[in-house]
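Heads up, the chain below is alone and in the form predicted alone; it's given as structure tokens.
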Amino acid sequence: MQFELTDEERAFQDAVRRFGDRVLRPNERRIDGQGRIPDEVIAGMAELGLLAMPVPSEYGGMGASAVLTELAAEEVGRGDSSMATAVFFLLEAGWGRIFARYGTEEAKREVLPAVCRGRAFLGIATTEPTGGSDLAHLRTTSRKSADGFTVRGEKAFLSGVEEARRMGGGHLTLTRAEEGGFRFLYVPTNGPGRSTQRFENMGRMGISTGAITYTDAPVPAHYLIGADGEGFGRAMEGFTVARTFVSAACVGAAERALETGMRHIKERTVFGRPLGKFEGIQFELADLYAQLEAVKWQCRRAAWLIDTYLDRGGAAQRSEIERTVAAVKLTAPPLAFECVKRVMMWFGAAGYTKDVGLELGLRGVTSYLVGAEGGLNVMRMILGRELLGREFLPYK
């Protein structure tokens, strides 16, 4: 693995950071307050090539590597600490990659250019009202019809339900095929047999969370993702990639919190000296920084492994990818939460106000503690499976 970034990677990272400073930071409170990402922000992301970055150029993307996308995810998480823009970004990136790899040629040419231009939304629909992590027992079904498939069931706690309704687009939807196995389908949100509901979250207010009910919803045959009956594997591959980008966004949010905290403890004087001279604060900063550096480089390694082995590696390499990704998803969100929380405490009463802005990050990263893209205990189960063997799975 090459630790030094190429000139191109460094230049792109700098460009995304400038975009974050110039566009995302000034708009993050607006994004949180009005409950949506402004159209001009999405247009700016599209112009920079940030939307669905891994999609090949013939479908409107830039064919970006996982490493380059991971770098961008860090900067988007740093720019909008509410995590709303990061969620939008990583959904398009992670699931755009899966669509581009396994979608039909007709579907890719129909859907992906609009996603890359910011004129359609692309998300993931696996979680159901009865649970999110036990995907092998999901209840939403699909059956073959004369001209495609018919979907029946309900998906819940999905990101981008209203965005897909407003902008156009839809979700890659995991279903149980009535004929056997699992089927992965791109299901547009606007169409017959669909109804949506919005949930009110505590954070990342700029992107909607909700449910979609499918009542014999028709889906064209060319919206099948991957081989019929093998949808579970395609969905799991997508989560492996998306979890890497989630972790990178958490790293970016944590770095911004520490930078905010360092400025404060250099300037704030208590008992006649700067806060930063007190060992209780200084040692806490050192511990958080050391942990964050370790997680950041493990996240970078996860992206490198995806680029190097996901498509062509053997069982050993795939196990290494699963272990590495699960480890960073297990550690990055809690560490980001801890960084934001500790810096809020350095600020004292001011840290609890919206003026400082840290509460945006605290509310945002909490979503990745409680389950988005896989709960922390699910990551522990994956690690246990890969370290001890599948015979040690608790539900076997």
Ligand SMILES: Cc1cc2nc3c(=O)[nH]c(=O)nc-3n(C[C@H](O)[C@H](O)[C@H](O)COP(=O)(O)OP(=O)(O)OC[C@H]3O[C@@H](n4cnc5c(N)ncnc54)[C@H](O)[C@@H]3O)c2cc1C
Contents of the next structure:
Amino acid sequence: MQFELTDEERAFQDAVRRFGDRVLRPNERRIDGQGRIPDEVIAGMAELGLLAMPVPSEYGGMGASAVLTELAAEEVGRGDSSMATAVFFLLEAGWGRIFARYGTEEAKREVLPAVCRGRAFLGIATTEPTGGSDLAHLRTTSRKSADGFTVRGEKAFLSGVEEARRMGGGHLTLTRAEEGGFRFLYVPTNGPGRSTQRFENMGRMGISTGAITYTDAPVPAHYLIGADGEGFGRAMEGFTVARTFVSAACVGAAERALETGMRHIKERTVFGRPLGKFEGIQFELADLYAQLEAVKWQCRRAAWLIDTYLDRGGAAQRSEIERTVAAVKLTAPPLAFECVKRVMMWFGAAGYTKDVGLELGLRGVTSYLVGAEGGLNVMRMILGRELLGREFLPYK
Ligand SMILES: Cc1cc2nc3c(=O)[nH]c(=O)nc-3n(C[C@H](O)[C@H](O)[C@H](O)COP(=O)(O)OP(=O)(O)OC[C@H]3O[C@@H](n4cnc5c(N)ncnc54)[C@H](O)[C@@H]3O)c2cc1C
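Okay, that is the form predicted alone; can I get the form predicted together with the ligand now?
Let's see the whole complex now, leading with the same chain.
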């Protein structure tokens, strides 16, 4: 067992933390207020290699391991606690990895360099107005055409719809193939047969959420991701990776909240002594810290398992990956929410103000409680399936 980060990992972690301190924190209120991540922030992320970082260098990325990406996700979540930048980061990291592994050579050369330079957005489109948990029953269809595919249906609650329109780019889109099975396609957002709608969210305002309607939208043949008919497995693989990075971003946001809280309870004096001297507060900090350390290391282990076994492990290792990732996605968002909420209470009335800024984190982290990258009960279902067997899935 080796828990020490390598020199390279430590150096990159430090660099991303500095970027978080110098660029993300000073901009997070602006990101939230103006409803988009400023171009110079995205350019800074690109310069540091943070955009779609698992993509191999021949397509513009840095070929980062899941562990290195996880470390970066922690720092991005710590830097912009609204989570908008973290979402931008982790979608491109998780789905860029899938694109690079299963996309055609032509599509990778065409799309990925622009994504890695911050000139195009890459996201995921699985959820539909009729639901996001029960993906086996999704309704958006695709069929073969003379020069590729046509897509018909509607996807909803997609992150980055406006970004993909504005910057160019699109979403890896899971469809039901009329010829049988599931087809995973890269669908650029701009083009004939697409219309978009933006939803008004309560948090992570710097990245849009919206819907795309496809009315016989043409998609070139070379935008097929993976083998035709086997798109479901590719999408699930992407979720396994992306959920690890989501959890890492939650860890970063939670650590930042606790650091803010610790500074406060050392300084704030009530009843003649610092708040931190009271057991009621100190023990709360201890409990949160203990839980957070456990989740952080479980999250890093999930990334390590992905690097070590996702491609070459047998059934036992794949099950271990599924269990570990589901467990961190089940625990990291609620714990981050709890950390931010508790620290808010340590601040008393000031915690409720925008000046202290904890509300940004509370609104941002909530997106991962309600469902983004899979609801908490879906994580429980995965754990139930892996612990008890597939026959215990509720819909079997
Ligand atoms: C801010 C935000 C950004 C998002 N970005 C994207 C994106 O980029 N791309 C994308 O495709 N989707 C995205 N989503 C959608 C997300 O993937 C879905 O919210 C999620 O999959 C849950 O689907 P749903 O919202 O339709 O809820 P439903 O599937 O209707 O589920 C509702 C609730 O019931 C629970 N539940 C479901 N099944 C069961 C069961 N069998 N037993 C008990 N409980 C159950 C769920 O956990 C959930 O809490 C985003 C969501 C949010 C909030």
